[in-house]
Amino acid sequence: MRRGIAATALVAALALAATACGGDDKGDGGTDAGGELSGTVTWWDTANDAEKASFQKIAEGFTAKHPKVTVKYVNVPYGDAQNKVKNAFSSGSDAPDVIRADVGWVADFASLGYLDEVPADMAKKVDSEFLPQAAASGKYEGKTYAVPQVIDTLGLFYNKKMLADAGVQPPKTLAELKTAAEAIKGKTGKAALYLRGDDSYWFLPLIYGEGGDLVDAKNKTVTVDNEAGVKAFKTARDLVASGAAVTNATDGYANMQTAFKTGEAAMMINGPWAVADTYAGDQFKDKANLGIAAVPAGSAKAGAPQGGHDLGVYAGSKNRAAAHAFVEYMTSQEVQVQSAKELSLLPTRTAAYEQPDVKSSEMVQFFKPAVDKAVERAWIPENGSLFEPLKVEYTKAITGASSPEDAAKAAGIEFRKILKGWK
């Protein structure tokens, strides 16, 4: 995902060309002669298998409010989405009107001219009615380009029965986790923790736990390879080498979910998007058996990343009015409450947390305080591009293919190639 200067300029030029294709005759699009919303709005959604049916039904409900608008729902696998969206936007060919973007992608898409600014009245609502940390993810250079749909972070999922049988409590630190692992292994013969090793998002709690971060955006400094970064890579390797955790370098998410749902692992680190799928596992036919705790602390503190998804409108859309109205609908309090009730997803609208269906969701009530303490990532255009080289080095370190020191050094070198001029 790394871009050189020449490639960036070319993509930006293509994006601007695509935006200008319709010229003035495009107008805002999405309205008929009488000013009523009309036409087709194509939405590329990155929801997982457990979520997509609910989101498709909600999306298609927009037509009940606006009968002349047809919503075309397209589910795009999350792992393919960033590059697929970029390719569609840069060419202008078959591009969606609305995208569901990881919060780490928004600044990148906006910097390339791909996203239409959120209308002024809605932008004011984002600032006044949404969680401040969620609102921040949709901004670039002081302007709002996306509306927060859901917010999330990581927590420790645990099998209450397995931990009780082993006589241990949910570990509050990684040191406690290693001790608990011995008891769990001795009592059940199973692994304590499945730690995903093929996705660098799961590295973030480890580096935050050592008091570090990937970058210092304010001072334009790469920090992944400093002392805290090296400690984080060491921690990842130690968890696996000590037997406290198991991992897999390929298809880690599916393997992690399977191991936890079948009782092969007593714990995993995951987010609220995993709750619905986890309940489908044999171990959680009784939903009360699923426990959630804070991610165990490292040597410095406990820390988990702020995640989530925002909705943005393609700047080259011929249906901008309808597309922006669709985004407002999909991020409305009504829809967010429904998603919290059906999928345990966290709303981004502050007032939604006062609604009964949100208050009664045990999982939402756990994750909301965790989100309030989550570490905000650097909202820079290169944010998403950093994760690919980090994934490579994280996987090498956690599996023992590279030393922690070499992994940290290599990640730092790649980061500085991406972040031109950074120290």
Partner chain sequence: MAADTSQSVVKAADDGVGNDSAVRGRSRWTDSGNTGNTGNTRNTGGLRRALATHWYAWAMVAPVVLVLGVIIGWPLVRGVYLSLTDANERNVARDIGARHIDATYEFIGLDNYTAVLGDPVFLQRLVWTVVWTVACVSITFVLGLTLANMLNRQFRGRAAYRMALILPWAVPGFVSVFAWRFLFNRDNGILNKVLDGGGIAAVPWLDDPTWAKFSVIAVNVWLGIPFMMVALLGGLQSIPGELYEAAEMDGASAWQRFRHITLPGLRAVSMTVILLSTIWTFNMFPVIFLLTRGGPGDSTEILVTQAFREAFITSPRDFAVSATWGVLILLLLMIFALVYRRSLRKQGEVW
Second form
Amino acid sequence: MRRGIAATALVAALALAATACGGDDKGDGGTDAGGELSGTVTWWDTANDAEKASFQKIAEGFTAKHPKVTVKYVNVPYGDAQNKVKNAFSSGSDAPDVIRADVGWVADFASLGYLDEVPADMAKKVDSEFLPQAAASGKYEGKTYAVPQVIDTLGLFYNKKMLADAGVQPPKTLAELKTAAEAIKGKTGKAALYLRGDDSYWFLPLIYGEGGDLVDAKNKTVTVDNEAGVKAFKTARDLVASGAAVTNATDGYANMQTAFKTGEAAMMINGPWAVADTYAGDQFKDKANLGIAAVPAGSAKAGAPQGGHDLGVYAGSKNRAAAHAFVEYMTSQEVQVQSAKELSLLPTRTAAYEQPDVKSSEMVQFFKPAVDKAVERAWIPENGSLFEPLKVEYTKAITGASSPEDAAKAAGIEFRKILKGWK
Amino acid sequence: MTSTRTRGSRSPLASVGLHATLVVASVIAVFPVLWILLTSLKPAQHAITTDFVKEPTLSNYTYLLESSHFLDWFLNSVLVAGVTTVLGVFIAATTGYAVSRFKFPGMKPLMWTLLITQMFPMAILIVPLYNLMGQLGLLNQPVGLIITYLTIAVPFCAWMMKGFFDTIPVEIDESGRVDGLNPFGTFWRLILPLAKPGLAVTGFYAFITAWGEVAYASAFMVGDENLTLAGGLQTFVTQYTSNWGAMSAASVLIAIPAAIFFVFAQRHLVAGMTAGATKG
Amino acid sequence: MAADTSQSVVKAADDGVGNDSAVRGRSRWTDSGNTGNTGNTRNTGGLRRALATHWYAWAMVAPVVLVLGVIIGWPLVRGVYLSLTDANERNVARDIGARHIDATYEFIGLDNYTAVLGDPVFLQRLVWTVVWTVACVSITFVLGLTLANMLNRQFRGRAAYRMALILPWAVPGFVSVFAWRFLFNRDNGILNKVLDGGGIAAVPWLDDPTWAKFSVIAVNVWLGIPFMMVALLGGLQSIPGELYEAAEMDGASAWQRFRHITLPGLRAVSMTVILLSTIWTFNMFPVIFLLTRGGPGDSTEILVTQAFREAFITSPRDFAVSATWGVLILLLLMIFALVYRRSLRKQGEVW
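Now show the form predicted in complex with its partner chain, given that the preceding structure was the form predicted on its own.
All chains and molecules follow, beginning with the one already shown.
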């Protein structure tokens, strides 16, 4: 809170804020006993093509504060990152000092002993100054291993003009979506919704919508194959089979973006990370044409997963003091405000939402309440492991290669192999 | 009846059929490569469109050479494949000669081992090698990849060179003996110079095998600048990115030298491959 | 046991027997023809004599034996051992900076094998791998043979066709596979755009299990034809033309000539290329991995990609199960090699 007030007082003047942050760094000078930080900090970033230039610039800005530290920015495509990080960490050679980890990976990396604990004073700040649901993602067995950088959730992106042409409102439920789809198809001949079929993350809104979840961590129970789970698989198949949605089992993300950006599809489900790229599309030269709504509800409710990215320091890093300082810098308020302004990414610091630049971002203003309502996943080490087997079954179900019942059952079997001893 | 016609002459109808089939086959063979070439000349944001080149540009190439690690990957590939080839041929040459010329206890098991190891799926070695390299700190290092590729190159080179040595008449060895050379001298002074084309072909195969290897390269190498081409190109098209402009430009730059070389060398290559294999 | 003697050197040795002034190295060499025949029954003396006789051959193969032993033999043994443990990324030895974590995995016997073989997934992968291999090899062979026959005649443009048809071989495999993935893209790929122009609905090349299977086979055939074609062309050119002329004089039809001259003439080279391409296809990792990653779902996953998936894609990385798949694949290939060898033997081939 105290910091929040101070930051508000400094308004948006980045230079001023920067000096304030420099002061902060000196505050935890215990880590760099020799006085100044030096050496190289290698950061593996997983930002997408539209975001990476901005992040690289911000990251290299660290040198302005610590002239003796060189930041080496490496962009590792998100899709390969979990594996590459594991390879690098387990071999130790050329391993990065800092990684940007999907919130679902933190517990996994931490349980393998790869992450260095966040220094106590920073951990305290994480608890007091960050959104609680974001802070939770960086913890494993009660200790803080990563600092939240951005938070996100899925929303329904829609092309305002196409929906207006078809005379429909953004659908609030999947039932509405199906009726809207007919109007859109009738009026424009285009597909209503592009639903990714090659990534099981896109399955989560569907299963949450039916009131289900992948697992119930409290009771150590696999729930993907219960009634709600089966229903979710059915819904996925039904959306595609009924023609309300188109899907794709390979290159799904790129095809989805292309279809939405060129007006081949009127809607898609995506997260804030896609906003910058979407604005680059022909249909959104006028940025006002992009509308975002909550993901359509299933038969039970509307629900989208809470996602985001945390920054963690490699336990084997030779330059941990500088690495932790870098993480603190990258998650500082002014950096978050800058990312919100430039890339429409959501800050993880509570106070950042008070900043004018954040307040004026339409995307952030939409996504913030959505994030607050987002379904928090179980932060178990196996979290990231569930998606690969789920993807196989989700793709099978959505393309009609196996029945929803079989897909749910097979996913349950695979989950129980990973979560040994769970019901 | 065709049997009454002299060999080589065809009815016009057969001739048309022949050319039609070959044209279709050639188009199928060439088209993907050609399309990639065209795509590489389109502005990156139009890469995925199906128009022919409207505004030709070299921007994909400049991007590739200036803003990506393509040159690093290229050099890594050259280094890894090159060293693998040289070592593979060097280590395997005398063995190829020995199994071609002598019969000795252990030869049969050795031949079997050489044959079986060539059938080795990478699946059997990848996990133990991965753990081993990890413990030796050789993951993500060219040396680790070279050692790994030798598991493929050495048995292959030995087997193939045996085939080449088989084609060299035994009389040469005899003349060496008459001149008082021991088997090593015979091999070194007489046989090896004659086998140079064979060594070259063997080396070429070892090279392209290492050059095009995907599985080990994907699993062992991480971090932008350590990748080989096979791994590096994958970073252009992943689950969340599809930079087909850069991908196509990279493909062209890799394919052109390989293709030119291949077209000229292919006769020797096939002769070598079948000699190496059939004479087994 | 007479196999100890050098096949080709024996003749030379016999020639040299009478020459008493042979230098030392040479006389030892000369001996090889004789001692090998008799000396093997006595144990120690036999060993010493064998060493004296064969030391050069053994010295020559030593580098390869050493290398094979260290970088293949040892990992192989370790791989087999791993398949009998519960090793995964959580319990193998690793170094994190200065901290060393010791391995804690345990020997669990054949549990992994019963688990893998008891899972219907194994059979699914095996069946698809066999279908994939047989389909790829047979289609490639038939098309390669057809094209080779066409090119084995004199006509204008032959060299140009040959050049074009060989191109897929010249381009590194991973590049071509990416090219195909680009062409196959359902929404934006050129193939579907062309079909669309002809009024045909988009084909889900890589998005439907059946089509994806078709597509991966098509790409592998595309990649494999040039080798097959050029090898068979070499075989065709080595068949003496007189045979055809004689057959024509006897009034044999084109089909009869093909059946009774061409095919037998190609037997040796066919056996080789079929063996090679069977092994290559069975183990063909890049095409599947880069084109579909085994998908959609798991419909195009073959045995080797499955083994890779267990160790490097799923998490936690299950090294033991991956090693188990590896061992099973190796066993399958060895059975294949034995059967193949037996069939070669029956037909009088040497080894």
